[in-house]
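Next up: a single chain in structure tokens, the form predicted alone.
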Amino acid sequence: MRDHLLLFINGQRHEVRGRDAFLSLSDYLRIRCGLVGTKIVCSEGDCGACTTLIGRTAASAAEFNYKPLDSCIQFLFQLDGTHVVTVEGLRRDGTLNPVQQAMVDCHGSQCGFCTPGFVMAMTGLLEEQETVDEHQLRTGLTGNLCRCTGYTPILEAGMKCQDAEHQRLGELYPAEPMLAEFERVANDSLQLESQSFGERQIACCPVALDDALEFLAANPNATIVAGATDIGVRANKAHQLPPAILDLNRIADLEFVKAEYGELRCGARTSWTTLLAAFRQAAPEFARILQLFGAPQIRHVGTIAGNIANASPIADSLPFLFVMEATLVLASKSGRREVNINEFYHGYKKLELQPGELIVEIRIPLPSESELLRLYKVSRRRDLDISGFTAAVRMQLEGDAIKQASIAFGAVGPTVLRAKQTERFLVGEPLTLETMQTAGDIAVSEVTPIDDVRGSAEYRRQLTRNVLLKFYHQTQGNLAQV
């Protein structure tokens, strides 16, 4: 059993027990490394600031897999057996890398606190390709935020940096000693303790699911975290983490993506980064969605089984998962059993899983090229904003009239919302602009919305009856979806 972990940082070896283990990234970066490069402005995973390069094993096994990500949001005990690059690491003898010296260059810095982290950004985007357009640039760079110097001269600097020699990370810090270090202790059982002002904390991190499961038996009110791109925020709000902890990032068998007989199927741990890849062909609609789910920082973390367990009412994933009627894979200690997602919430933040069960694989079943699917997403900035409305509509037409609907609402109750009634009255009805009309009214009369920061509830009510209308104008008439 061992009690620490390894991780590289700019190419140098740590071992971290103790307290340490539950440091955020950031911390740790900044308390015990002295690299202040890394700044902490929001401590929330918006601003992108304190963005890191997290290299992964590849699926070669010979090299690291870079991805930028926020390391406030993200804790030592998930980086067990990874290669952390801060903005320092970049330099070498004193040369800033081509991405510094187009900042320099263009006048990209002014305060200086975004610049580390857009730094980082655009040299993961130089690690996935070589070069970049305009469009890819700021798709990458949605995760990073600057109020002082303006965004002109950083995406100047971005198309400049391209056309410099660009030292991939691999050639900076050869992969091959490091991998070799990860190799030896690869299977090791892992488990972090810390024990301050007279509490202990656990953080159980397996390699094997059937360890994680015994674990989860012993300690059925663990905290499960996989990308802790949620309890990342709820920790540094209140300063202190749960417990006992089962951290899933070990665990391989947990995250993949196969498309077979009409359905996707994914480890509970697979990220958003991998299945906007997988959707793009499977469910283009989705992955639109899916484009404006958070941030690349954001996306290379969050899990899917992570979105649908912290049941949230506004989570973007949710409206497509319900009107294709996707099934969650629970397992447990004693077995396993499959749930469709519209049976899996019993009311805000009540779910049917049982102490002791984790959700282990949602399968996804595909829209056919012959069915009607939009999906809806309301919020006040474009990117990286949190939904004040969602919906999703899938219709089946048979001639004129509608064969089957399928219609689920978000942030309009304490769960997302499947239309019943309004579903069942579009059976048979042919799909005019009277019809969805009609719905709209229907619908209207299912939902509860509330006030809050994010809209009103007359605003919801009013957004309800309007998806449907476009819906009908995006399917049947020539309306350009936005």
Second form
Amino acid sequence: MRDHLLLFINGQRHEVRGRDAFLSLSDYLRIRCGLVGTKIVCSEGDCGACTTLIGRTAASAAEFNYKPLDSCIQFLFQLDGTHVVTVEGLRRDGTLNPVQQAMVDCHGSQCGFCTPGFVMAMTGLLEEQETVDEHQLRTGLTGNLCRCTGYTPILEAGMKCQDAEHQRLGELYPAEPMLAEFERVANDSLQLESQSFGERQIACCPVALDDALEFLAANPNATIVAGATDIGVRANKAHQLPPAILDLNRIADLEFVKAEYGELRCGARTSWTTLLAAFRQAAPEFARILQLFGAPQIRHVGTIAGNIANASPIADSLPFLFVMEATLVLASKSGRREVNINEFYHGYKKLELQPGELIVEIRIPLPSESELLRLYKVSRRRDLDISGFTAAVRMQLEGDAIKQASIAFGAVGPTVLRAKQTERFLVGEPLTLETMQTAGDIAVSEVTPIDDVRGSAEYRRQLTRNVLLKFYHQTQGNLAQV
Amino acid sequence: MPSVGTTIPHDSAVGHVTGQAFYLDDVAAMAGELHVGFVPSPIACGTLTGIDATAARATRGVVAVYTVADVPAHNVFGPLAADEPFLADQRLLYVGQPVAIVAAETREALYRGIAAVKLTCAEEPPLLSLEESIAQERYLGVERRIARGGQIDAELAKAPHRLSGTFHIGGQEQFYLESQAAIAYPGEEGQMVVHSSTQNPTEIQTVVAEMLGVGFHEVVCVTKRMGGGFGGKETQAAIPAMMAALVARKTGRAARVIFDKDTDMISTGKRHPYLVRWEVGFERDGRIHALKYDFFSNGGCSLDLSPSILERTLLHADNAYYIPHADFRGRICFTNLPSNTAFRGFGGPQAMSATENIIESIAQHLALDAYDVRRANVYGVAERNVTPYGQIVEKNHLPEIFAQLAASSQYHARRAEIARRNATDPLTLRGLALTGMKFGISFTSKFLNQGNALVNLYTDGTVQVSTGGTEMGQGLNTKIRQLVADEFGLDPARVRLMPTSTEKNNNTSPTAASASTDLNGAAAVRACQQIKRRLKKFAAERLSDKAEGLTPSPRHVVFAENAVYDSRRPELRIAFGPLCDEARRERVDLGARGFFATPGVDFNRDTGRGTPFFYYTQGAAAVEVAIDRFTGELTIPRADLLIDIGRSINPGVDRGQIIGGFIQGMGWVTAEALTYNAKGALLSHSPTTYKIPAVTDVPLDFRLALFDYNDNVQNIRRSKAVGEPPLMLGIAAWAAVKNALSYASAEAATFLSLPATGEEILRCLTTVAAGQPVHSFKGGTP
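Show the form predicted together with its partner chain, please, the one above being the form predicted alone.
Complete assembly follows, chain above in first position.
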């Protein structure tokens, strides 16, 4: 049993145990390592000032795959076997990297507090693909806020830096020596423990799914994390962590995507980045929503099972999964079972998931070309914003008449819900504006929105009506491609 | 080659991009340094009946808990009037108000200590809205007024057309990325050094000294840089600085206060929300005859800078337009909220948006293009050029700016295209507006229009400059570096701007009012000129050649290319380093302090008349919006800006100020909504819930041009202030929404508030359809 993590930071080997294993990466960098270039603003993954690059490696790969992440909501215990690169690690022999140089030349910094985060996000973007166009650059930087520059000089820097030759991180930090160290401990069982103010904290980071289920059986109230984007925020804001944590990051079996027999099957730990790529082909309408889900830093670590199990009524993926009748595969020590996602939520944050159970796989039937599907995510800001309202409308027509209708709404009740009466009304009706107006009246009677910081109940009721009308205008007259 | 006018990088740019530029929380802790935080008031209004800190003091790692009883001397402060407590003394005034200070060995102990302090309070119903405050006449300070042209109601009655209304304007969080922060180091014999993230080091020095009960000379405040300020650190850096200083005094240990973002947003003031009652009388061509305003600003729980902000509102209610008969009144309303404070624009944005709202309303009423209404009202060059407060708008380029931008943005063709598309597009509603901006430069408090600077030359020919101005990203230090480099003919790399410190520059004005380069830059140049006079005299001797008949002549000495020479014999040069070294050996003073006071500005508050501004910065913006008719969601596909900033000292820096200011203004008018619960607690207290513009909100087609006219001869190197003015170009985005809604119906546009969030836009669109099916959005012109 290994009681410490092994990771590298800017090429330096770190063994982390005890209390430090439960620190956020940003705290570890700033407080323990003195790497204060990583800045903290929001402590909740909504500004990107703390962006660092984290290199992970797939089994048998000889290189790290670096992704920009928000280090304020990454815990050390998630990072066994990774190479972390911070803004201090970009410069070699006093030379700025091309992103840094372009930021200087283009006046990409003013107060400078967001700047290290932007430098890391852009370096990460160019690590993934050698060139990006302005659209890709913009969508690649939605996780970083700047209050001074109005972003334009930063975008100019992002384009300009591509003129210079980019030195990939793999050249700056050869992977082999680090991978060799990781290889020796790759299959160790790993459990981290700490005592603080008289409270015991444990995190179990198994390699095998069976070991995870074993731990869950023994610790049925353990909090299960992979991306930890939500408990990271809770830890920062409420200053406490759950006492027992099961971390899934080392379980390779939980990360896969397969499209077959008209459905997409994915492992529970599959990140939204991976799924976004998969759905670009399989369901572009859902990919459009995923592009607005969080930001790159969040999508790189946030997982599909996390979004489902977190059970938020405003979870961006759920309306789609509801109308597609996705199936969840749940595993425990005593076996596996399958649940339709429409049966998974019993109330606000109340799940069908039993203590000791783990979501291991999600199966999502894919929309066919002959049906209509439109998804809606309404938020104060287009990118990196939690939804104030979500909806999915799916229809199959037969002639002019609606043969089948599935409608799901989010942020208008304690869970995402299916508008069953509306669906029943629609079947057999012609798809006309009048039909959709009546459907809107029925739908409004099925939702129970509240006033909160993201919008008033009245606004949400109006949106409930309006998206049905918008659906009509978007789709009328042609069977638009889904 | 002169540096002024060139785009050299920000003087900290390399530090920024490498993470080597230090902010307060990046400074390594001194041995024994304490983490300091505070216990906030849980209620917005009531009486504090008890503080039980027993459990907190018993928490391992907690060193001390302090309350108002521990404050050595003064506890009540304010920049204009002492009315705001540092630590709550019985009365609780807002949610988040500091009640007790906790100092601890570790951050974790600090959190636990804060949570362990138990407060008992007698809660009373809070006063939260402007309407309630007005109804109860709970005003702070006196009514302010600027008027001209006779009895306003009589003048309104003379106009052939009249409109009136009530306009609601939301507040705005500064959202500087570095939250409020301070570190205090106790010194000998009661001295104190406070490092503060502040725009106003002199204020920090003053309040810390008064709180501790020591002379100002015992306290030094140092500000290296801020991670953004935007006005939010003009006065409100004081409380964290006092917290650190109190702990440092009591414990004898260094003390660090770093607010987290939520604490910062909950406990500090913002841009003032306004309620504006207006009535306008106008001619058939849209020309305004008379305008009556009653501005009510939401001051929060104390005055802070509210009177000055309200004053600037009254001084900008004309915006770019000549108002022959004006009566502008303003009051500050008390509410149980953190005291609202400075934010880029300082009351100007509220006034100017209110007036642009009226212009759009007049246009809709008369079925005219709003551009024509603006042109009918814009300040003239030779006539119709006197403001309601009596200042002549000199060197007025607004008519040319309007015309040039209308042409370059193809305003008229695009308006026609928008009308056509709006009539047929079932999904999207478009709008376009071109608004003007005229912003007065100077503090309206005359005494603040001064700056001092210290310039030190070293014997290798390098220069250190210290001024009272603080660097918050705006590029002040870069511009002063360029000004000083040019004075001595040096490469700017030889000039270093030093941290702002009250021991080098005393009695400084806050870095505010867009005027910091004007004031501190001019002061630095004056310091340079003193040194140059001495060096010229010295160099003239060295460069003279009696055999050749070249007599020493200081006026022929030229500083250029890191050297000096006599212009009569330019081939003989003395490098600047050796010159300084020799000058020192000959006992020439290589240091100087410069002082600058803006000439000619004055304003009489009692009569509301005077010449408060040294000059005006002017510009205009044309912004197009696209609205989802079903969700109210807004996108801004194109923005064109045209602005006169004189002869730019650093076009790269200024361009960043213009674009950044515009986007900040755009955020204020479209997206940034502050939401409170019924008990006065801020719900939108972090970027999860408070949405400043993101990179994808920047218009895809974004065009900026500088107005090519360099006649601002009275200011330093013919430049113009650039810090605040561009923010108000963002108002065009709001006006464009109002224009878009007018295509749905006149009613839809009438009641649009600011900000025009998606929810607000949908509310307006739905109001149109009240009583009829919501879908029936009609196209066509109003």
